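Only one chain is given next, in structure tokens, and it is the form predicted on its own.
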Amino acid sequence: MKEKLNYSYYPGCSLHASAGEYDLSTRELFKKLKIGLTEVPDWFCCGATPAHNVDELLSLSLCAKNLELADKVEGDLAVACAACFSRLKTTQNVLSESEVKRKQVEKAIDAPVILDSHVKHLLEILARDLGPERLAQSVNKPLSGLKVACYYGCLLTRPTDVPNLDCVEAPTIMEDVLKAVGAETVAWTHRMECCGANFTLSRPGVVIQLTNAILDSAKAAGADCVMVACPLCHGNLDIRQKEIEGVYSVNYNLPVFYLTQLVGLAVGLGPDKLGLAAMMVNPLPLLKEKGLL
């Protein structure tokens, strides 16, 4: 038997915010699955995008405090959103690799850079230091029926030795997490295509022309749902989906889940546990229909 995984945890502010069913269904599957959790104190913005495209300086310092935080709290750090994920392994890639910077970054934060931690996306948890066996034994009501496809999108992969969280063109992480749980995943082509990420307010066309393409892909390989692990890809693709729908006089009615709902489903919590009530697509006649409610 395993010892028990414990874990300090950064939210991020889309899981405080407009992603607030993430961090609901997070914390309670993690307590379901007897994963500790201890939120990093006094965390703040890691900085995303806009950061890094105006002050790089100030986009590795960010990161680099919140990792200094993350420290002095027990276990590796998760991280749910797959925006803060990219940018606090750049950070530490960033960092290790120029003297520099590093120098620069510890005199704006006044602390030492913490480059030996490590930084874990909770898909890596639940695929690696959980297993597929230990998720699989936890599971009372299998997914099966259900047909998902999986979205990765630009950053869980992203750039090459950047994240080391998978295949970087062809990852299955998300895959073996949904077969641990008795899903079935569809064979797709857009499953790594970008959604617009954060044009979605200052080039919102882009963003429905991408996003209707993801979900053509999705409907067309006989998915259920699109299963994704990032705040801005589950924006675009369920808020703006009625929208996308509209503009090109399709219906895709296609529930869009984070992984952390999916799963928890699978170990038997409610939807009011889950957040099932925050998503703009109701996912509740396809639960129903498939007997998982």
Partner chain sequence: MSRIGVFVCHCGENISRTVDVERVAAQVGKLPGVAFATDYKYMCSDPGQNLLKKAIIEQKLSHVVVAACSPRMHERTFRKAVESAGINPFLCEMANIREHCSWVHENREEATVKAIEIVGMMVERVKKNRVLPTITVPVTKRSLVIGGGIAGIQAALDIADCGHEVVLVEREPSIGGHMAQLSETFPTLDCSQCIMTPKMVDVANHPKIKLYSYSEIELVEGYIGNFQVTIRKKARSVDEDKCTGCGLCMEKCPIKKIPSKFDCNLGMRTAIYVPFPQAVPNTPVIDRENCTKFKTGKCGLCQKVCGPGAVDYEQEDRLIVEPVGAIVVATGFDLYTINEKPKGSMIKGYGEFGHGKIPDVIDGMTFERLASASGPTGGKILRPSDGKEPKQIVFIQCIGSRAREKGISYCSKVCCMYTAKHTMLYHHKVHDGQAYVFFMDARTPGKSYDEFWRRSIEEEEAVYIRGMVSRLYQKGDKIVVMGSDIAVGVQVEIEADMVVLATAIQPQKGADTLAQKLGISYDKYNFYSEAHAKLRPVECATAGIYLAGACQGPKDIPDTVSQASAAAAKVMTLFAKDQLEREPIVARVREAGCVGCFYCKKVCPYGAVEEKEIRDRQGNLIRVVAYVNPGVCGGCGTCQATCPSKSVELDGYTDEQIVAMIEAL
Contents of the next structure:
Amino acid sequence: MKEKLNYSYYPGCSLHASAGEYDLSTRELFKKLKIGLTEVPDWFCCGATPAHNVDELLSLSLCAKNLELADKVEGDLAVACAACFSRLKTTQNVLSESEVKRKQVEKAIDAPVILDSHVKHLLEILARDLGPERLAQSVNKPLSGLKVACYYGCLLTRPTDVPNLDCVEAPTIMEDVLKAVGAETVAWTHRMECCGANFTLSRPGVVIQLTNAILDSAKAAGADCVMVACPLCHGNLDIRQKEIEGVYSVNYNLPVFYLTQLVGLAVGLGPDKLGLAAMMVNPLPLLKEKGLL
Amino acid sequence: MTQPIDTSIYIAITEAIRDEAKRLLLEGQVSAVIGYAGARRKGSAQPVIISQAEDAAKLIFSPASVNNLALYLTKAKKEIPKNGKIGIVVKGCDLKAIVGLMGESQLKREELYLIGVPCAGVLASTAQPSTGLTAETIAPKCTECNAHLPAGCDYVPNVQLPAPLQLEEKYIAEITRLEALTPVERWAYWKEQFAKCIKCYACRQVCPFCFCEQCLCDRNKPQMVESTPRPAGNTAWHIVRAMHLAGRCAGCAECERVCPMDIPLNLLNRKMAKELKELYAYEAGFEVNDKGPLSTFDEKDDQSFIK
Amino acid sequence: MHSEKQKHSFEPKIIAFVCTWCTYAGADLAGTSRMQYPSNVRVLKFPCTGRIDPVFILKAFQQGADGVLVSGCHPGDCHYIAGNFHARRRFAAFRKLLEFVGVDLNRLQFSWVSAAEGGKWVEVVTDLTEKVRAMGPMAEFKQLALEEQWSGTIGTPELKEAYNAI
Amino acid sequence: MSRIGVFVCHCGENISRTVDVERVAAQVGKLPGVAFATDYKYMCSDPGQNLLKKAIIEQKLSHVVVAACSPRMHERTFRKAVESAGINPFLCEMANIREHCSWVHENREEATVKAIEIVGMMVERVKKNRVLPTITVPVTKRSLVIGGGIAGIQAALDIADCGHEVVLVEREPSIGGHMAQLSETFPTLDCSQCIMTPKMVDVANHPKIKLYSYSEIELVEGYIGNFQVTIRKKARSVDEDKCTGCGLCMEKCPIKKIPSKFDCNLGMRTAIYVPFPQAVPNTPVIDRENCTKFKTGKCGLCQKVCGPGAVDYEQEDRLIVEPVGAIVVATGFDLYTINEKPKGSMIKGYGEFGHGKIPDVIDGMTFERLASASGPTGGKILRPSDGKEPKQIVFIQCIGSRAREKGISYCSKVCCMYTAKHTMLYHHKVHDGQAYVFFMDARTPGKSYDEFWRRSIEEEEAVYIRGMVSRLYQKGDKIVVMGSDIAVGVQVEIEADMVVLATAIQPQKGADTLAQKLGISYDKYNFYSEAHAKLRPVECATAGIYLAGACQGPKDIPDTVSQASAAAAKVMTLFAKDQLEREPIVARVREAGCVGCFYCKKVCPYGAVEEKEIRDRQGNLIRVVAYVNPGVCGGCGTCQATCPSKSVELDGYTDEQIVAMIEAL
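Return the structure block for the form predicted together with the partner chain; the form predicted on its own was the one displayed.
Time for the whole complex; same chain goes first.
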């Protein structure tokens, strides 16, 4: 096993905007776990989610260029956002299968396409590279008693043979991480459903319907909170929760944590280092109740 | 300015080989060790087979250790004591031949003790054995080496191989040059090359893969390939030879080294290796394969050339 | 009934190596259907394309063939399960070798012709004949065959020196 | 020096119209080695053949070339004719100057020149022809049938009825296979047991059938006509000769809660058991893993109550060698399970359906057991979880089948029909219930099949929804089925009480291992490969081995039974003669040249190449060379083209013959 883990880091646009707490907690967590993280200089948008619906060459080229930039930094590429992760992996997949497209892209970005670099979601880094044993060793405040609904969303494992993160339809990687930090996970039905991220701005009605089903299912399964690994899922589940409660006349009050926030708590990071204040559904009462603050 | 190549580790390697050979022979683990010993000309080396522990001191490894000793395991094997394991000193390129021969049921791994040599390169056949190894005097095959450190050996001296220099890949360059020519120009090139051939069959004699008891080209009922050193027969011989080595030859380039007429024989072999790699993603010599690229198939193989 | 046949200055020799189950039968069908094609082709029957040794192609060129056709069963149709698959790889490699030594691959044609494809047989044979006719005789091997003497040139200074010393 | 006779045929006017046959005969007559050349109107006619025979005798001919039509037409005719005149038939060749010359060229001069060259080539070839003796192989007129399902039973009965002994080997304690598990069969809805059990009894009572149940194939040696098969007879712990099948042991066995594999784990069985009441043989077997006697050494109740003293705890596996001449492989199928990806399998599992963890999501075979009158519920459709009758039932087709991303791309062929049958059985038993079927296409080619499927919709009120299901999940005591109806273009959600998955048909586990023992080929899914998809669909490429049933590919019962009878007919054809004769176009190894690289073995599609050890008189191994078994060789010659030293030669197509033809150009 490698002793010192080192990664290049592609935060993606959301983490520099609406999901600042994800970025903050990721950096703090990695620092705490002594994992090297170097932000790719000069990175730019991966194009998710509109680009690939509009212009395939553009979407492939954006990712290919980012991959090329990342290749100049030592270590595998760590990605926080499920959509960025999906686009980068898809790009490698598509370009390794089509020589024609590869040549087009190479011409467009005026650089070679990097097909063999390892793009890794933060989950993979925690669950595989670091591993549950070493993660457990860093825990000083186990999240015992906290019942978490792990929400994968639609992009993290799909489609078959592209992300290769875990079993496509019944993954356990999030649960594996949470178990290592002492939390309880609930079995629930909607952990792989789509939250409608693509329609967040254009057709909020659809999003409210889809997101409500997810929150309803998590609540019904007895979860205290939801954990996500994607800023887009977070946007829908957290920011829209009040609105949904109003539309459906229900009361969920389910804090929606980022993966790095929960793991960060367990390894002893304080609320300020995890950006808990930025969450719309206030998690502090829950955490106090469970004795985690 | 020619770039010198660091071969200082060869001294440590020589020591290590001697110690290991001595130990093996003393313990009776092997009946003989095939290696290199110094020869008469200054700096030169020649193959040697030792069966006594005290002879271990004869063993050396130097830039003149050019021979592919795998040869002595097949055709010349009769000279080697048959009982028990045989130890052999192998460079990465030689090991590829041994790996190939295992896949062709000619050698058994358990009958060999492989003493692997980390190798920074050996001298070209045109260089004097006493000259130092430089970007100029290095054998062309070493410029394209991808097996400086032989894998899977029983023993490898614990030395740090200096980082290999980026050298001009001579065969690739020459293949690219020839491919760019017209068929007529290429024919003229090879016609001139093959015309030099004197049918001495040194290339066949030195090739670890030419292990047939009776060569197809020596048969006269029917005569498939003309055996006299006429241009027609020479051309046929070299085409048949390249075809028979396709998918098997891993590029030890011994054929080219021993050719008295300096025919670029390995060029044909490298061209075939390149094509088979492109067509079937096959590269000879890295693992013991039951089947090579031309003894198996995939239903989806390319057939764009077939009407 | 038929128009006067055009006279050509050069009639190429075409040798076809075919498998008995598909292409030979396809050529028979062309006959029973009374299709017409140039008379330049000579057919050698093999049980299977798997039996066809690359040396035969070489030998055919050396014996004065101007064009060579190798034809067998379509993939999956082989009477012997997989002979044509083995042949496909063997010839994919061999044609690359011939190309590299300077044989114009327009003289060497491979095809799959099934027992039902009499028309395709006619088309393949006619195309190859016309193509080779346009290219003219295969001079390379014929010239080699005529060269009786050792015709090497002494290329390197070392050789020249050695030669002068004799 | 050879004395070759050349006979040029006019073929009425078919040849002579464009080819100057007299000139051909005259020209060819001048070739060295040709002693006699003539032309004749119809060579294949009786007078023509007599002319040939007379010339052979009078002219003392050694070889013959008949220049006429295609050898595919008359090679047999002329070879027979020369044989009757005392020449080995393989010293006769045909030059094709009709299909390849007179019929395809109109210019008389060109055609004549071509004809002369074609005949010249054949003259050179025939000079190099060798006398080839007919190869005969003795035939052991007994056959082995592997698998005791409907395919194996049918093949065994057909062969045995013809008077030949059959050795039938079944892995399970009873024959019957999957068909014994089925409730009713499409498209006639007759009871499977009713048509199956009489056949099983016939097998048990047939004097020519030797049944090894609870046995497996250990080793197969030999070749067509002469196989030696080693069978492992697993320890049953009950002496088959003594047991009367009274069943007292099973009544008394205290371990009663073992899930029954035959009932798809819905019912329970004892530790000493027969899989189902009509089992053949009706001899129980002790499941040693679950038996108290074997686990702790205590109990022994079954032995105490057994009147004839048949229970034998000391019994061990036995190895039996049976010589047979032909083998029918009828190992059948297994159903794909939606559980997590098994190790080393290409199947990826159905996580979206809960990986098989929802109790009321069952497969088609489980439904058969529920619907079967002799099943664990006595034929009532009841949910496994709580025993309630499902009022809303969803059938989903193509689970695994036609799903490349799951690892299988083929169609399982029978699911459309059996799902239609299931909806009918359901409707017959649960009158107020509603069945839904999610399907991609309904594939119903077969006699009365489409009518049957239409009936399930039109009369039995099944609702067919064209579209696939994306997810299933448990919600309370319901299963929510989320799918799409692509005909209408809407998302569908059904709260079902039970879901039945039409899971894909796969070869039995271990099919590949058995294939390796038999030396037969199989595809990437482990289905066994037939020698020719169209013309030799029941034969393996390996001579003497035949295929029957679903081990070759998904099949329904009628197709399986037809193929089994076809395989039996092939076996009987083989057994019709005492000696197996075959064309001597086989490869032979020149041992002196062979260096044992075994490239020939690598490329041989028939597995005909063996490794032969050459030893000196003291028995020391000198070298290993290739040996081609003439009984198995198919005669393609791929070995020769591959052999670097040409130390293996295909008789009839030797390098000498071919080079002679090329040089004649």
